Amino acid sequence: MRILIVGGGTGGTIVANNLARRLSKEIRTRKARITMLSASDQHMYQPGLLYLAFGQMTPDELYRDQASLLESSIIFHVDPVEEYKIEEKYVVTKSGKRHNYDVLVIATGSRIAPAQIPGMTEGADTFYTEESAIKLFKKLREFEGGTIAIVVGVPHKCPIAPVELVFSLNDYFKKRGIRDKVHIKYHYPIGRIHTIENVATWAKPEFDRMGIEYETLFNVEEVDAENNVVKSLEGTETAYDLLIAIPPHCGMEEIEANNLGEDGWIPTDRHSLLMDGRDDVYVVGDTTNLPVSKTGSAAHFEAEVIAENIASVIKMGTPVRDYDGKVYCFIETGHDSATYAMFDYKNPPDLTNPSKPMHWFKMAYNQMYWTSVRGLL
């Protein structure tokens, strides 16, 4: 059984390691083989980028060698896939090599697409890449007062990120002693301040307490970088001194180029995590078109289901689990407190009051993540 995993992020890595342990006997007897193809030899802890933007982490803390995170029985190549021949059950990589498979797991993730909005690339800062997070950190250090506008494109990775950004900005400028000189205005594209109703209900009084101005039904039309103005499709506009954007995201270009899914999102069965119309192609993490958060925790829970089902199909001829939409998100509510949201397809999150112990649990998880992607946590 040839199992091919494309993508070395959270979802792909957990699937690979989980399978390697479940199929250790089959791998030793050469009845199974696991191969991973990745675009990079490095693995990034993406939630750390927000900490990087506030000087709470350094770039080197975000990375590990991908090979060091994989079980030794996994065949690993840095050679990204460019062609998917789903009907013929093989892929072709950048180097021109062909990899045949019996089971394919696509875990290619997502990418920011600020160019979808005129002026956003030139006029807005963000923290979704190492380079942009460092640039934002330098600007925040130099900021002495004025209006910081936050705008949100959709869809985007980590739906809690805009709320965490607001709390972090509030604390950052309080600690610098200039919070009274900084006006923070938050814009959100729907009729409340977060897409998850319970999160919006919880966050609104917190924003009021911190003195955050907010405008809902603000879908970004363009950023006028010359005049420092961001305009909405609804006809309103906000002048700013610093604009921080949560940029819209797309799936990877290769997914769209191979006609696997519009905008790079692959149509995926919400329970089996199989690509629609296929029984040999699984999709995990950001690559899916599922109505769940594009977060590492969603990828983690999905990966466990996929690995268990592939192993059980090999051993027993049938899958044994369904994915229930489970997501667990930490929510940083400043630099020394946090809460969390846990929910699934049927149950909305029920948020608890922020606390310092939850913040330290989150900080501990920043280190435990590396154990998590090994599939040991």
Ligand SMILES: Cc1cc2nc3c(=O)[nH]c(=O)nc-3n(C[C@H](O)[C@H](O)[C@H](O)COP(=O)(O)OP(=O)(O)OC[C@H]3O[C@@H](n4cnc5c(N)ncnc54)[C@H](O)[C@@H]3O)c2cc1C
The other form holds:
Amino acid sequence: MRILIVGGGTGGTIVANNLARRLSKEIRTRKARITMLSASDQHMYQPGLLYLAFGQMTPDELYRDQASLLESSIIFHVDPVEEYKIEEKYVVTKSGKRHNYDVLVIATGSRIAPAQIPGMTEGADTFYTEESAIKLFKKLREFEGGTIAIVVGVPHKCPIAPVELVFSLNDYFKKRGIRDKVHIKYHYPIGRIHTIENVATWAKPEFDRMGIEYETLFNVEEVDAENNVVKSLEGTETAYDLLIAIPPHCGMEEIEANNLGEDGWIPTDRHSLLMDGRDDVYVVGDTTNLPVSKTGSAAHFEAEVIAENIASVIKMGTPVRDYDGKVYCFIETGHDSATYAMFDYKNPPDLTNPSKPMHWFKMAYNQMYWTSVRGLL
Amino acid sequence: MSEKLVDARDTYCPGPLMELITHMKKAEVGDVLELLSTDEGTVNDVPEWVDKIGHEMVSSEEADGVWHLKIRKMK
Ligand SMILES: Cc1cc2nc3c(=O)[nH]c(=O)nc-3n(C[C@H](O)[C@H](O)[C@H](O)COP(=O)(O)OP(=O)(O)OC[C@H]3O[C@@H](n4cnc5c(N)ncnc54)[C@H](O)[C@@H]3O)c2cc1C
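Taking the form predicted on its own as the starting point, write out the structure of the form predicted in complex with this ligand.
In what comes next, the whole complex appears, and the chain from above leads the way.
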């Protein structure tokens, strides 16, 4: 049984390690083989980018060697996939190598697509890549006062990031003693300040307390970088001194180029996590088209289901588990407090009061992440 | 012009309206999107956005706890 995992981020790594343990005997006796193909020899802890944007982490703290995170029985190549031959059951990599498989797991994640919005690349800062987060931090350090506008593209990964950004900005400028000189205006695509109703209800008085202005039903149409104005599809506009965007996202180019899914989102069964119409291709993490938040947490829970099911199909001819839509998200509510939201397809998120211990737990999790992707947590 | 189904049943995050906005971006003017939602709030949230942006609410019906909202893209 040849299992091929494409993508060595959160989802792919957890599937690979979890499977390697479940199939240790089969791998030893050469009845199973796990190969991972990825685009990088490095693994980035992406939630760290928000800390990088506020000078609380340095870039080196975000990375580990991908090979060091994998069980030794996993064959690992840095050689991105360019062609998917789903009917013929093989992929072709950038170096021209062909990899045949019996089971394929696609875990190539998502990427920011600021170019979808005219002017956003030139006019807006972001923190969704290492380079942009550093650039933003330098600008925040130099910022002496004025309006910071926050806009949110759809769809985007880490739905809680816009709210966390607001809390972080508030704390950062308070610490610098210039909070009264900084006007923060938050814009959000739907009719409340966060898509999760409980989060919106809780965050609204917090925004009021911090003196954050907010405009809802604001979908960015265009950024006029010359005049520092951001315009919405709904017909309103905001002038800014610094614009921070959570850009719209799409899946990887190769997914769309190989007709696996529009915009790089692969049609996926929400319970089995199989690609629609296939029983030999699983999809995990951001690149699914599921109506589930694009988070490491969702990728983690999905990965466990996929690994367990691939192993049980090999061992007893049937999958044993369905994905229930579970997501667990920490919510940083400033630089010294946090809360969390947990939900699944059937149960809405229930929020607890933010606390310092929760923030310390998130800080600990920033380290525990590496244990978690090794499949040990 | 085509009709497309957006299945946003049982989703709390990103939620039905976010799903609709995502799919609306890819639709052509004149296309009708049918949004399925199990969230009662959708019957208010979606028309509010549709009105503000200038699309057209074609219909809104509930059957067996699922709301079916049809929206035509106008611009
Ligand atoms: C600023 C920020 C804050 C975040 N905060 C949180 C948070 O607090 N909590 C949370 O749960 N999530 C958070 N996330 C989201 C989380 O990081 C992602 O949702 C998660 O990493 C998705 O996992 P994935 O496996 O789908 O993709 P990724 O982890 O992005 O991995 C994709 C992998 O695919 C590889 N790849 C790409 N193309 C190819 C190819 N053609 N061939 C082979 N390999 C390829 C890449 O090299 C990479 O290894 C945050 C993200 C950002 C950017």
